[in-house]
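This document starts with one chain, in the form predicted alone, laid out as structure tokens.
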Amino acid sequence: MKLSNNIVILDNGAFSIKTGTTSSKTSKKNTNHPRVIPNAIVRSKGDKTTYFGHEIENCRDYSSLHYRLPFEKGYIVDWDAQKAIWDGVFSDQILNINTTESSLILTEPYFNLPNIQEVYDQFVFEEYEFSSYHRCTPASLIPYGTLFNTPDLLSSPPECMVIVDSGFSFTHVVPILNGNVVWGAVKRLDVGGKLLTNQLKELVSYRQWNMMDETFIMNDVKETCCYVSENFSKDLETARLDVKSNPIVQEYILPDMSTNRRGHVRQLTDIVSDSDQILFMNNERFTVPEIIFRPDDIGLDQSGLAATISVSISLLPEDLQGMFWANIGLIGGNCKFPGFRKRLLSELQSLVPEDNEIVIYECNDPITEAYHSALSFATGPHFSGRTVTRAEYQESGTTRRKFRDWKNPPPPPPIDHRGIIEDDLTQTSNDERPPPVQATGNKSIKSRVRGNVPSNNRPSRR
């Protein structure tokens, strides 16, 4: 019997969707780990088998698989795939559900195209007959989340704060004030975890093995090995020293399709065999996480994260930067590196202004805090008056008047200081709203700021 009367949310990311259900009517979670499925169709080679999404999780040969993506450069690009992988999620299978009887929180890539917004809501509606839909991008979900929440503040997050979503495409700079996105701060790094799974793949292809068709390998490699360097020219000398000596080296256990073993990082109470494939892992580990900091080391002509991080807050209200720099949260796939956050806190600290401190936040799975942030919301008290239902779009034929985003934004609610939420904007979209562009004038906000942000120098290397 399918599940009915639920809110779905579907974290519809590039590389993997984080989804799970809930009730609006508790406050109970019925879903608190959500599952996370590959958004791809892979063709094996070895089996000779297709999979959808979810049934990748079957595959017993993970050797030179292909492929069939629907996003492309951050975009939906192949309906008819998503579609497939859809199917499965919603099926059976999965979630089980009914949705003509269920509300839908959707995520969508930071500017988003109207007509492949256009397209989302006639999937939803014409395709799925969902009840009712709320669409978003993943950072306008955080406030409503616990990813900054410190002893010190339980009940509600900061007003001011910065989210850094490093994800599959790309990497985004997303400043939020008041629980709406400032578009006209937001930036973009060309960055993302498919760049560097393809770098991992060439450097491993031309020193040792040739890897160019081992994307699902070389993407565990990429996970299970690579770090950020603290000190990027200690590291870069310790790697050149002998392989025995070197404390760096770790040797990746190719995996034996003949007895489905899985590759790993080999131990000291691991026997290795004649016929085991080995991957030294030497500069490789940390060079591939590098180019997230350093994008012109493979010739992207753009700043690193921290210089990307200090242009996004010098565009926002001068008498504010001081509250971003304090509230800067991790999310996506790559804050998962170790030593990200520490070395993003240390370049930083050449950047910001004397007088302001910097706060780093990070969450234990940075993949699934925007899913857990749609958990809260879709609990919450405003999550009814965000939302399109069916009988709505089919009278307007759109969701542009409700979903505000960065090419319609409607104009900027005041600061309300008691909390992120104002009680008087339900009626329209709270989640993409730019503030005022003025500086406010609380102060008590402002003798907590001094100082300007320095302009878009990238920091030279140590």
The other form holds:
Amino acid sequence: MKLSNNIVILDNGAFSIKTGTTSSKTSKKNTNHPRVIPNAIVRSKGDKTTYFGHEIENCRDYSSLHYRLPFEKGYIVDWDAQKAIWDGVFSDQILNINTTESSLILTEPYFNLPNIQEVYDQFVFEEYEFSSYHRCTPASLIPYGTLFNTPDLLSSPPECMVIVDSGFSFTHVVPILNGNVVWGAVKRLDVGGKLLTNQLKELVSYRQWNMMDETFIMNDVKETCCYVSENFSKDLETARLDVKSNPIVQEYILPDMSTNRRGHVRQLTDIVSDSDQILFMNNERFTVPEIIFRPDDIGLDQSGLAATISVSISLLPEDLQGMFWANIGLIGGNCKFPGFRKRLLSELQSLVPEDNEIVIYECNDPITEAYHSALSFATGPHFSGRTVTRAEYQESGTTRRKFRDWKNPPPPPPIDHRGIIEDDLTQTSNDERPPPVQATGNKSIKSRVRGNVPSNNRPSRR
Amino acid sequence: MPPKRTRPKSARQVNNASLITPDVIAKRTKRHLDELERSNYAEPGLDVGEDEEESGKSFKGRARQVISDKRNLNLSGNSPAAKKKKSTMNVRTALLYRKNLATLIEESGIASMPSSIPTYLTARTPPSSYPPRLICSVCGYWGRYKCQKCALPYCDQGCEAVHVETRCERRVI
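Right, and the form predicted in complex with its partner chain of this protein, after the form predicted alone?
Following is the full complex, with the preceding chain placed first.
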């Protein structure tokens, strides 16, 4: 199958779209960095204009913005809004591509509903007429990326990994075995960045200024000031101290519309004028991200992230669980909170059975990690075998049974999974599934011998 | 001494009992969690302002304006999106008729799938095995005491006074 010259990668998140292409046209700019475009239509009452996606950077008045999001609780419900934003992405304002001559890699949420998946296909093939496309979840792309790379070992990803994807809508724990998601063990925690921002709005509105309408500003406050505390009780006590001796409290100076100054944390050298409005961030700084680890703080009856990971791994084959504990990867915006990894590690230490070692991998930018992994996948040898072409879609009217997902899992491997898995280059995307004699892994993955498992003292990748 | 004020007292107690039943609290918590999932803030009391805005338009006859047509963009190629040609039936249906997530979940039929297939509904993490720790609803410290009328926690008398003044009973349905 002839591969299109141009492969478009669209990591379609609920908060932001990470997008870019593999073509040489954009190689003049740095292809290593995707365009990150807010996935929202924003109406500014002050400016009296509506901004689609990336246009929000032209907005002058950030107060009382009205958001229209295509996503609801993590799934696309408003296709009108999504199309409006995608039109802008494919136009000459962002990617400037001809969709009819391009291939597409598109990410979908975990457990995407079949009726919604149909609409994804309809838009890709009937509206934008892409020549071929591949639709998958962000975690399934991670094995092609560099999240688990270490300087000393060869650059091949581990057979067993657990991806923690903590994004805008929710948090998923996704175990991946030999490059395939183990759907029976995937668990979802209904706490995401959106809930955290809204909770912060409520706390601040009750205690200081009414910020219930100020999603944009409070999102910025959350990203600037919030952190995950290592010891919740201790920090809570420290936060009770008065301002002078309290190392936790931060003063966030709210943005000023008239002078067009962005909001920022007050430094010691700043001079504060009377007209500045100041937000005092005290225990809000760490009680808000705490919700990921203790959802019952706000009454949500679900286990915290550490317990969820423990439950997820316990659903996997017992003899492999140790390897999963040793390969936990973090992606998604919420992993950027300072102290996230440390707190997760300490909570997991008390949950792990039999003193297995726990290694948590993180990357420099958890938001674009799925994008970079998709880029490696697109430029690799296995991409062309995993796409559905427009002709195939028009012939069969559906892409059902062509993309692997929760209702279409790969057949289980017939050989011992601790041995070497054969490379499966002949895997095609025909309707007829190949007989389950070959292994399911799509790349040659050498098994990792137990003796090579590194010690606990490996420094985390930052 | 004849018993004084027993009937008004017991009436007040009955009132108190109806305010703090667990399902009232559960309803309140659920409403709070739904509020936390909203994209835009609507004053409580205004009935579901956000959804009405959208569904109201669709009832005004089927000539509903699609916001994606209002943009002026240059896309290359011959796709319906680029040429502003008439889109296919599937696409037009998807653009005009917006369903919310609950409807989509029902329509997808995942609730009736055999239990061997993991779905969105089964993937939810199990409830916590530890009791929740109470946080003061006013200042955020440990909530050692609970309000008698509405069962929200508070930490000391100062916060109790603030609570009674501002928020007590207002969040109870």
